[in-house]
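What follows is a single chain, given as structure tokens, in the form predicted alone.
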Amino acid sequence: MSAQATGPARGRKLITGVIGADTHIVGSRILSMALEEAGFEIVALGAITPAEDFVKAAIETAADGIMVSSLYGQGELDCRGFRDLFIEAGLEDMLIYVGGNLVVGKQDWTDVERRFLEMGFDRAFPPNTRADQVIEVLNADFAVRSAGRRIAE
């Protein structure tokens, strides 16, 4: 059974895409389909997406959140300055998530997650995170945003 978007999450618009030179689109596409099934409106940018294109899409579509995927291990390089682009565009409150195989080699996930949070991402999902887990987190985050908090605890 899939998690469903209800209450404040239903109808929220999310931008999905694979950042940088990464061509690994399958995971992003599966997540996009699951999010749509759960009631989110998805704008899928596809693979090999420059960071600036996420910002442009967010502005053009009045998006509620950004879902960045990276599977080729270079996410840490591709995502540097990502939050700054949103701040410069006046979108400092945008929810920004990242997930996938974000770094090269076996690294402690706690350290990887910390680095992405320090870069300004609201959440970082480890490899093999299931779509229903992402949907649960999104539902919780959008619910608390309605109450004035940034993300759920």
Contents of the next structure:
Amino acid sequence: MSAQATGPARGRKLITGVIGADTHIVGSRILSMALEEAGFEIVALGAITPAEDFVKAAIETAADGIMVSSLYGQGELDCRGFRDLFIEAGLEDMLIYVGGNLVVGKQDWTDVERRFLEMGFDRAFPPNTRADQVIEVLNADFAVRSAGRRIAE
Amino acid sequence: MSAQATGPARGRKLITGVIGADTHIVGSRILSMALEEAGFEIVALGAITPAEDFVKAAIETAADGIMVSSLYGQGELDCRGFRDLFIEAGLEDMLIYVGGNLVVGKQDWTDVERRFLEMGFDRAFPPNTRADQVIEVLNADFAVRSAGRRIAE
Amino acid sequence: MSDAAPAETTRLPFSAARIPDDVFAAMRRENLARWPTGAEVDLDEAVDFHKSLPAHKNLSAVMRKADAEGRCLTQPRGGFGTLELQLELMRALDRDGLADIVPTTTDSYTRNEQWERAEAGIAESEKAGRSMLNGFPLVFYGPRTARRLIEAVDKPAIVLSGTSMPRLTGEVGFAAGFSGYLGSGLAYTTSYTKTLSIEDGIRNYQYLDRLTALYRERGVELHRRQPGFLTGTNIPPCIAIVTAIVDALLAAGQGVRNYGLELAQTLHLVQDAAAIRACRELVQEYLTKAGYADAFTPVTSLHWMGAWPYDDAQAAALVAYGGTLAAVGGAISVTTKSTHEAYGIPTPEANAEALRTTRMAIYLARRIRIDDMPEFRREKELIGREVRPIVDRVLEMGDGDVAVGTIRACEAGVLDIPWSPNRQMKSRVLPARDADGYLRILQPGDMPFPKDVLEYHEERLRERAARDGVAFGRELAVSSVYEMSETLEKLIPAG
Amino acid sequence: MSDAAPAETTRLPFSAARIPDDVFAAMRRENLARWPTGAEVDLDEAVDFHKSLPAHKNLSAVMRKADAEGRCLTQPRGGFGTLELQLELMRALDRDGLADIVPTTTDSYTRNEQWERAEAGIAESEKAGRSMLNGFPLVFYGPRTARRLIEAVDKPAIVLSGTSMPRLTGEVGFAAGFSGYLGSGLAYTTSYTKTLSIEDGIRNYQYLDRLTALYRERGVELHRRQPGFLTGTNIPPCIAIVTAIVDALLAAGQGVRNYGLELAQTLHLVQDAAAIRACRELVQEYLTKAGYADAFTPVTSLHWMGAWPYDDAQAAALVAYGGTLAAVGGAISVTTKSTHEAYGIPTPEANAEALRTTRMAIYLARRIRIDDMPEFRREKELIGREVRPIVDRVLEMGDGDVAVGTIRACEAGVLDIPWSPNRQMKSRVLPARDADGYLRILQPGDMPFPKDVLEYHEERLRERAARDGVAFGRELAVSSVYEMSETLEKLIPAG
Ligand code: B12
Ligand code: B12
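Structure of the form predicted in complex with its partner chain (previous: the form predicted alone):
The complete assembly is shown below, putting the previous chain first.
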């Protein structure tokens, strides 16, 4: 049986969606399905979602975390200032992940990860990430959040 | 029509053969056929030919050049001292080529070539050498030999 | 961002009918005014330029020649964010990749008509010293500058712009000298958009097809092409072919007569060969019935369009097999991917290498055809029995008008595609792979497949569920999405 | 250098008869005394060791299991000049290449029983820090040390030693724990030696086969294998199968019952599939006729054995297609090459990558079989009509003794192979590729192929000569040797 939400992660509300002009919906949809089955509550914004729509949905639904997908390579442009939008909306502590094929071309992952962490994402996930891995990290991060830390080591 | 022996190269006698414990006969045989058609006289020693047999054949037939093949990788061991055998036999000026897959593994060609030239071969030829190229070089080398030089630039 | 749909003044009642000359002239004026480079489009000059090109730089002629000679041409994808990078890329694909057809893939902002963002992306790319865009901003550069791409390479060039908004990109591309354009109203709107209506998507492509016909009236035959791959995610041949027929009828209605059909590989030797044959025959059947017996509809086979393995060595097998499948299936061309596919847009080198691997695979396929195999015949016949009921129903629903029928059929789920991002599609149809590696229909949604056909699909899929020890249900579809991206350890465990 | 042929005292009259126990015991004593490590061979200990291995490390069992499950296993080649390098290589092939069977290729001095030279080669390799030998000097290291190779990897291991002098290598290999050994008297003597007589080559392999039977008598089943690839240079299936039948009969005569048959790929989907089926059937037919109905004879397909392309990307297509051909043809295992083939012995990495590409190609081949194709049936039937007249004539010439018949047939050219380095072979038979990519017989030499068969081959080859605009003659054979190593520009010129 696949990974499940545990402890403080159980029942958390997550927004999923594909940012920018990106139409790659399959990964986000499968991820949403898996997270739902694992015990999270999912609000799926689908493909081609402007950055602002994530913030709007987070406010409207009082979400606990954001799962941004970007596959088509232009995520490096689309994701700039994403954290700022949440800060402006007073949601500076929102847990924000990004995953997919984040940049154009086959680039060194540690370098890509650094760029996205610098942009303010709590975590960035490389290609070939499976839902089970994401669930485990979510469990860990929600666990330390009750202890006041931002993300688990 | 394929390349032909020209000028001083016409009618020259060449020994062909595969050195050492090497059984790869196809390249040497096709080369022999092509050289013969081009107007050289060929003495083919075939596969698995000890170094000494090349010298013996050269003396017996009063050959003008030696075409050593080595494909199986151990040419680097088999070819050591090859020139010395000719020097000992008083044939220090013999034109000696070597060609094939001369070393074990895919190595940098300029490096391999240097090693074989240092061993005393007049020329070394990389994998993917065709008979036409060899004939052109033979023409050039036999041409400069009448002028007393060893090989053409 | 500019308006996606045409302005009201030129908005005709929606139908499959040919756009009248005067209306089309007005539509073009409006369209070309949407971005400065539109003013550079000069039809007369463009027609003269196309006529000045040798036949081997005209994609229509090249496809016809390949068809006549029984060849399978190679074509990569490829687009970078600046003119310099794009020139270099196209030259590499030509010189090192021996591509028979050279591509210009547009970036995703251009596809969505966000030309200012594309402009910013060029600047960012120049600053970063690498492409920050996933394609070439064709509209921003405009036809005059883009013509340098055509002049740089002595091969036919095609615009690849996965979009439902091709009106300006099409004008610019054709005016620049591209002789091919990939895209269609039904296929791309259902798979590349979230909120655009199918109607508007079709209207946009009616414009492009009408433009193609305009060139034709002026004596220039351009190659239009339908992207039957849709979401690229386990699309069974029948669904691809249904969309191919609908889009082909729509294009023919505007006067297009050189219309390529793309089919994503299922990666099954028999299913792909059957699909390639069935596609061309069924499209011809419906075009002929509709009075367009004179259309040329060559089939292009596409390297695997779903998720790729993360191991280059594994990916190399998909690249090579992609050439084998296209050639054995009798496709007129194959569109390639590379060993970098799972990670990102390939470097020119990786792209060129994949072209060469594919070309060698095509050579190795010799003249082999498997049309005599009973299994091939069974599959081909099956595809016919899947496709005709759907298409017939679509035509019926439109009371003879395929455009109208298409909208109604999409609304009703009669026309449906798997994994669609578009909110107007039901996207209830769900495919999965059976135990023999064929793509089958797991859930038909509301598509009117015959009962016996569905029973057959279910039986085959139940066999797989039993073999894999999983429940018969959605999990079969999800694992089929991942399948090709799995490690070899998982695909073939050690004995 | 040691003597290649057995000493006179144990030299029996030449025949296919089983070597009597006492004579064989004497032969073994003589043989093991030829090099110090021979003394390490202890049959009882070796038998115990083999019995202690799990079934998945016994190649016989692994081949039988794969056959039962319809799998196609992968096996690379690989040998380096020192124990350290060889250990590292075998681990890499196992771990990174997922090889189902791990190899130890011996170096060419060992193959020619020049063990002192092999010893020098080890020293040179250590000095140079890279392998100066083209394989592992198995006899020099001896069974005790070589066992470390067996212990290092949890897979069955096979000795690959292209030689006509396998007696000591075989003793050492089996005693070390290798459960497979590739090589045979007719095939290797005709393709790996210049002056050794066919008789002595057969005698040497009768020793090895008798040794295999000795293990069998002790309850250990080892896998012997025939290298039907011969000179690897455009060997048509019929010639490979003729040698397979002869060598299989010789091995069965000594008591071997687990005998693999290798077939070099022709790189033609239909011809290879037909060859794989025909090979197993025809070998079984003759074994059964000779009273050995209980022999297991799985077929192994070999990646292209002729000259490879000098471009890695092109070579990748041959690697992948090699997996496809083996799997679709129903081979029980495939022996791989790599993208480095045209240049030199591959690095462990390149070797492992090719294994993975091949494995993925096997996966992609699913359960596809083409046995129903009329073209397949025609080819398979043709192979039968080519093989039987030759084999029947060989048996006739030996007055019932296949060993004697083989020698006489080689002398008469009834048995012949193309491009042989061996001076006793006529090597007048010459193959070439026809216009459809099939390997055909251009010149039969003195091989008694039926007239109608030869007419068919000639007709097909004349078609190619006409297409290529070359004379019908030797040039067809020579260009067929080069074909796969040509550049893509030459193989498929731009449209
Ligand atoms: C299928 C596919 C398509 C389909 C998409 C269908 C659809 N509507 O979804 C189609 C054919 C339409 C398509 C179009 C295009 N595509 Co595309 N596509 C792919 C492909 C082959 C598979 C993607 C997929 O579905 N994978 C399966 C799912 C299950 O995996 P996933 O998407 O990776 O998601 C998983 C993980 O990444 C992770 N994950 C995803 N999001 C998130 C988010 C968070 C927070 C976390 C934690 C994890 C996570 O979990 C998911 C589940 O395991 C990939 C290459 C590949 N991977 O093999 C290219 C790829 C993504 N596409 C690419 C491109 C460029 C395009 C196009 C621009 C076309 C082009 N090159 O011509 C257009 C884009 C159109 C647009 N405007 O967006 C590029 C992106 C390049 C880059 N980043 O450098 C890729 C990588 C191919 C390539 N190498 O060129 N594509
Ligand atoms: C066919 C072949 C065989 C056949 C040979 C049949 C025969 N009796 O001839 C068989 C199957 C028997 C065989 C056996 C072996 N082979 Co082998 N074989 C090949 C292969 C695939 C093709 C060779 C060939 O015939 N080419 C076609 C001819 C026309 O070209 P050519 O030989 O290169 O010759 C041309 C040029 O090189 C040049 N040339 C050749 N000689 C000369 C000389 C001069 C003076 C000049 C100017 C030019 C010149 O002109 C020729 C005509 O164009 C090559 C790899 C490849 N190239 O793809 C491996 C290869 C040569 N073999 C190799 C090896 C190692 C072996 C074995 C040890 C087996 C093994 N690995 O398990 C045994 C050796 C047995 C022995 N004792 O020698 C290696 C050598 C490795 C290295 N150098 O690092 C190669 C490169 C494969 C590899 N990558 O591992 N092999």
